[in-house]
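Starting off, we have a lone chain in the form predicted alone, written out as structure tokens.
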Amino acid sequence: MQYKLGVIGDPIRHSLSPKIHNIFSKQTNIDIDYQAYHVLENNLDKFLKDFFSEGGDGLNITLPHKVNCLRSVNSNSSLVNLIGAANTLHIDSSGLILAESTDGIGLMKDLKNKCSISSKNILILGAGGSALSIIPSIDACKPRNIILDNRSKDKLEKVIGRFFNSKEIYSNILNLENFNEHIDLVVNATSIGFSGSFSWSKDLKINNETILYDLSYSKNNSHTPFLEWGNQYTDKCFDGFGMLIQQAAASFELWTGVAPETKITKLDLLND
């Protein structure tokens, strides 16, 4: 059996997902056809329905489709219902398209060997889909506080309200303006710095003991703009490459039932 898989986005040429999943395929001896598809917003619904009706087994979803892809699926996981976004679609035995998110579990699996979350103050920069997707997994590790900050205050308050109004019980989820303690971990879930240097409008209450983690990653050993900025305060800086591998592995297991090895380096992907 060959699994028909892929990743969609706009743009998509930069995606490392095909290389990652082909490594997983060789590891597990599972035959896959994994392609990157450039899909525009106005063709999203048609593409998704055609892909799965023509034998597709699963898709990864990247920007800007993580929210709008939900219009084309038949069912969401409880996590996807909460965060309002998905990064993984799969089809069940009855032909229904199901939406899931593996970003949060990918982050936590990468962080477990880098730092502790339990009883710590965790600051998340950003209030978009990337931030939403990681809050439940961070909360499950019982932090002291989850603190949020964002350039758009209206968007920030909507995110905080989303979790306060959910049926689940969450840790303290606070606005940075209302927080005055030391920050143990800062997670950057913004795109600030992609076209220049990173800067933030207020004091983030960090020092040389604070750990910085960027959901974005560089394709070599250089720092991302966020980590370049943060390196003036601390040398405990990590990019999101490990999360990329871990969330991909969770998707692969969802589609195939087999968990691949995740010991993949940047050299494995970029030196060809």
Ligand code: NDP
Contents of the next structure:
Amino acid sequence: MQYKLGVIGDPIRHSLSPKIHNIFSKQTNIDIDYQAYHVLENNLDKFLKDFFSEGGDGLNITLPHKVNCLRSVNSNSSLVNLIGAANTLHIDSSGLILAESTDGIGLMKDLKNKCSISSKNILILGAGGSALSIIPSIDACKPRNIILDNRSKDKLEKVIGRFFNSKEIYSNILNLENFNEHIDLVVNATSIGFSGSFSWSKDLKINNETILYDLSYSKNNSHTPFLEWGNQYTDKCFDGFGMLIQQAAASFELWTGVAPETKITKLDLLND
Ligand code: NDP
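Since the one above is the form predicted alone, can you give the form predicted together with the ligand too?
Then the entire complex follows, led off by the chain already shown.
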């Protein structure tokens, strides 16, 4: 059997997902046809309907479709219901399309050998889709506090309110404005990426013990602008390449039932 898989987005040309999934395929001996599809917003619903009715088994969803893809699915995981976005679609044995988010689990698996979350103060910069998607997984590891900050204050308040009003019980989710303790881990979940040098409007309360993690990643050994900035305070700096591999592995497992080996380096992707 060959699995019909892919990733959709706009733009999609630079996606590393086809290379990653083809490495998983070789490694597990599971036959896949994984394509990158350039899908525009006005063609999203039709693309998803056609893809799954023509035998598609699963898709990764990237920007800007993580929210609007939910219009075309039959059911959401509880995590997707909470955060209102998905990065993976899969099909169950009765042909229903299900939406899942593997970003949070991807981050936690990558952080596992880098730092502990339990009883720590975790600051997340950004209040977009990826910030929302990692909060429940971080919370599940029982941090002391999750502190949020975002450029636009109304979006920040909305995200804090969303977790405050949810049925689940979340540990303290606080606004950086009201926080004065030491920060143990800063996660950059903004899309500042590589658009110039990094700066932040507030003091981030970091020192040489603080760990910095950027969801953005470089394709080589150079630092992202956030880590370049943070490196003047601490050398404990990690980019989101490991998370990229781990969230892809979680999607691959959802589609095929097999967990692939995740020891993939940037060099492996360049050479593939
Ligand atoms: P969204 O567009 O949903 O959110 C973007 C966030 O960045 C918003 O909070 C926005 O603030 C903030 N922002 C954008 N520009 C600036 C700026 N110049 N200064 C300050 N804040 C800014 O994006 P996502 O959450 O989906 O993605 C964020 C990043 O995470 C992307 O770079 C993406 O590639 C990366 N990512 C990496 C993954 C991995 O596997 N490694 C997985 C998922 C995402 P405001 O509300 O004020 O506009």
